[in-house]
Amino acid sequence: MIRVAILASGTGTNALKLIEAAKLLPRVSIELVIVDQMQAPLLQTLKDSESGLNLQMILQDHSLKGSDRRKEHEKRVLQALHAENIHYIFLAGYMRILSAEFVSLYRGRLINIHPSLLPKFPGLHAYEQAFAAKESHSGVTVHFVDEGVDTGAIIAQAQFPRLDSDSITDFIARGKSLEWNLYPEVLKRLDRDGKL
């Protein structure tokens, strides 16, 4: 079995097609969520479906200050991913910046969703962008986290495009349809080839 944990903070809607998806899959099973804030919407969905799941809140230590924050939540982080023998490691909805430390330990295995046709627009409100500049498409874009923001190598993009009836919602919308698509068929593909 090919051992899944999923990171996320927010709403969690692609973390949702993600472990929706994994119920299919004879090779992939997700493993452990780790929730990272106590409101996160995704907390209170899992908890109501009675998943089943693996699901941990690990919160930052406000008593610490700068990087001994950072560093003291993701050696928690690790240690959950150590204990139940994390192969790959998904990100969704996650809003934190990753240490270069974390990152090696998962190299090649450390997975993003983007809400744009990378490299264009990285970073925060990448459909708010491209929709401001009036690009005729825009898309998403699953890739592997590297030290950089949003600068991994590419694994699987699919676009949409810009209508001249869309408001920011539409568009926004469509973006959003298209990762809760996109982001299963990379766990499929995971599934099929053992590796990405």
Second form
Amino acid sequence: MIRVAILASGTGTNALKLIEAAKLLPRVSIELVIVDQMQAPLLQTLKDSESGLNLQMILQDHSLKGSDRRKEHEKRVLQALHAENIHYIFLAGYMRILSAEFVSLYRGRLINIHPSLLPKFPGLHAYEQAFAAKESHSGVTVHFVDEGVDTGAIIAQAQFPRLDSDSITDFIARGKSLEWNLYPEVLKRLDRDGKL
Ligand code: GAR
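For comparison with the form predicted on its own, please write out the form predicted together with glycinamide ribonucleotide.
Once more the chain from above appears, this time first in line as the rest of the complex follows.
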């Protein structure tokens, strides 16, 4: 089995789609979901669904400062990943930049979904950036994570048009529905090919 972990910080709609898709896959299993925010809606959703998933909340220690805080947090995340012998990590709205050390440990096995047609609009609020730039179309990207911000090699992309009548809400909704299709497709590819 290919053992996958999901790291999420928020609503976790992408995480939920991955969890749903994995149920039908013979070689991929979601062995761990790590949430780093006590208020993350995903935490409640998964608790309520009694999914039986290994769900761990790993919070930052706010008594520590700056880089010590991040190092300690990553150490605890890594311990959880190692304990479950995780092969691939899928970031699903995980709002932390991972250190170069972390990235090097999972190089080629650390995946992210980003809401733009990278290399356009990296960083935060990518849908809003693309909408403000009046792009005629935008899209979503699944990519490997490297040491940069949204600079890793692209695994898959999907495009959608911007309609004249679009509000930002319409625009984001169209993008999100593509994300919910594309990310599970990549998980299916991992299942089929045994690697990405
Ligand atoms: C998604 O739109 C994802 O593409 C984006 O955060 C959202 C998380 O939503 N990720 C990034 O912007 C990464 N740079 P979700 O928690 O409902 O999956």
